[in-house]
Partner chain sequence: MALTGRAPLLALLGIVPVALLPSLWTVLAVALLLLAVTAADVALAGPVSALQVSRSGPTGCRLGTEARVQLSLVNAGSRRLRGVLRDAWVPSAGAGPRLHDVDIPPGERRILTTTLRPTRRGDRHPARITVRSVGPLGVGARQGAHVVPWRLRVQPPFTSRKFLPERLSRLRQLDGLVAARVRGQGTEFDTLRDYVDGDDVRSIDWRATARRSEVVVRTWRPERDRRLLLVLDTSRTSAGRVGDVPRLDAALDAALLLTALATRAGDRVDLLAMDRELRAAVQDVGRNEVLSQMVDAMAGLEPALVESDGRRLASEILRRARRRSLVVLFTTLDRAALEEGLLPSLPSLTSRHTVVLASVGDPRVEEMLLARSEVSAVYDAAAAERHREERRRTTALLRRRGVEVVDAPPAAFAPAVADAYLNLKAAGRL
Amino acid sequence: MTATGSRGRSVARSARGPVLVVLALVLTGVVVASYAATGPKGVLDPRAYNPEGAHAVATLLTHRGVPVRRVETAEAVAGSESTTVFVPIAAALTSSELGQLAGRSGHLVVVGADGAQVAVLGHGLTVAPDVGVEGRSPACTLSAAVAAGDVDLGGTTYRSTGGAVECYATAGRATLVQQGRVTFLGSADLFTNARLARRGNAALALRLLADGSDVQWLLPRPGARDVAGDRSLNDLVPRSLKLAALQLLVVLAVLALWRARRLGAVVTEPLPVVVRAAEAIEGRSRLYRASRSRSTAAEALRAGTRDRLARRLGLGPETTRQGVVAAVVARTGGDPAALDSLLYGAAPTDDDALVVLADDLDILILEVAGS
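Keeping to the form predicted together with its partner chain, what do you get for the structure of that sequence alone?
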């Protein structure tokens, strides 16, 4: 027998290296995957419950009788004179789309509009450098802002040359500007689930959005429409990730080279023949069975039993059939005719009869031995 214990240990020892490398690969994959999983999904979505989502403000609006409908493309916005269109991420739309929206809606609320977009929507408005998001006071006459008081605002700032209401400003740069039916906001943090309950965030959000009959929440889903032509998965995967995968292929190749080199050839040797000595007998047994040679099998069993009886009863090899039966009857009693048919009778007709015969012969031997 080989020592399997020590062989198991040595296998474990030699496998330690590859296992460690594979573990490292899996860990890297998990880290990359967990970072990749935190995409823009759910951010400022009126159906999202996560801290960056906006389910809370949507619910409040619905309770006030202002239904919120999430739309994914500018074309899908069903505009009317009393509709408020909310664009929480202005960068997702082109400036021309925003211009059309302004024409089709009662009130347009845009967050984080860039220079081009501002130029299309407003008059005499320019975009100024960003500021941090923090609590700011209104310092203006806009009723919504006055009612809300301090809110969390920041992000894009706007400058106006007149004709616009500027609120929550720092050094002349406003983070909320209302001009006609269009309201510009610097950042959308105050609409998120996480911040809605703070300061006057909720009040400002509701007053800005709930002034119409309904709200069309325009939040384009990535891939919902083609902004810059078709983008396949290949385009969306970052380049660094692709190169990292390439490097992993190199690692795999090196790993294969390392494991592929054996420390010397496999040693072979001729093995001796191993035949079980009883195999021929077993083969003969199967032949008997396959050819249903019950008579041969029964005769072999009977001959063996007769031999054993003769030895035990001290009978010579030339003892006749009658002599054997008589000697056995003299020892055990019993019916001579039955004994004769057991020891010399006809061949059994089926396998069951053969088994019964074998058992009867055994019993006879035991009887003779016991008496």
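Write the structure block of the form predicted alone for the protein whose form predicted together with its partner chain appears above.
No partner chains or extra molecules come along with it, only the chain itself.
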């Protein structure tokens, strides 16, 4: 029974590491999957069913006989003059791509364009500060806005220098401006699945996008085109690769903790050769003599003597040279200069002087011990 129980405990200890690693993999996978599931997906994508997607408005357009085609680059936009190009996220396009759109015919709907993007599109609008998305009245003569009535609009606001129709304004700043064949909107919230059924959002979205024979929905995805921008290396790394690296780091951390477990008891091993202390001292003395290291030998003798005297006299390690000499004088009554020379003096000049120094140090230790 004892052997069996011991063997069982040994197996359990050896299997503990792999089991911990497997559990860490499972837990990390669950956390990573949960994190990935909460991330933004299909924002303003005509094929996305989530609240931030735009599948509902794309379906309504298709039922009205206006097919919707998602494209990912400006070069992929195709169609006749009756085609409507919808750019739900203007910041996702480069200046050169916006310039290509400005040079083509047809209706163009752009959401959230800033001052530089408006200038590239060749329209004399002034970009004003953003406002919150809320229900707003059209207060203009644009037929699409009048038919839709109140809608959820906000975001970027614009001021026209003339020749443009401004709608859904607040404090003189419009959130929808139509100038020629281009329509600017401050926010794309009314196109999303979550808001399409509210107020007149669906009516305005359909009237703006169903004006042509078809809709080219321009929504780039990462890596679909070359963008000469200032994106960092972190922006270029796929999100799935980052999550995999995070999972690997967690596993490595668990493995390191497992391998860094507490060490067991110290294991003693018999020495191959046992050397007596006297033989070790004699061997070192011969080395000192062969190398004529009288100063080193003398300092070793004096240092040993000072340590013994300090222990005998109760002196601490911070005691100075003068303190040691004074303590020895107080105990033995000897001459301070002679004791200082004996404990801290110059190196002996020959072997005989070294022997005399060793004898004097032994006598001093005996005097202190006997006093």
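Positions refer to the first chain, counted from 1. As the structure is a prediction and not an experimental result, all values here were calculated from the model. Here the rigid core means the biggest group of C-alpha atoms that line up within 1.5 Å when the two forms are laid on top of each other.
Tell me, please, whether between the two forms the C-alpha of Thr59 is shifted by 2 Å or more, with the rigid core used for superposition.
-> The answer is no; the displacement is under 2 Å.
Quick one: core overlaid, is Gly115 moving 2 Å or more at the Cα between the two forms?
-> Shift of 2 Å or more: no.
By the 2 angstroms cut-off, has the C-alpha of Leu243 moved between the two forms once the rigid core is superposed?
-> It does, since the Leu243 C-alpha is displaced 2 Å or more between the two forms after the core fit.
Report, in Å with one decimal, the C-alpha displacement of Val328 between the two forms after core superposition.
-> Value for Val328 between the two forms: 109.0 Å of C-alpha shift.
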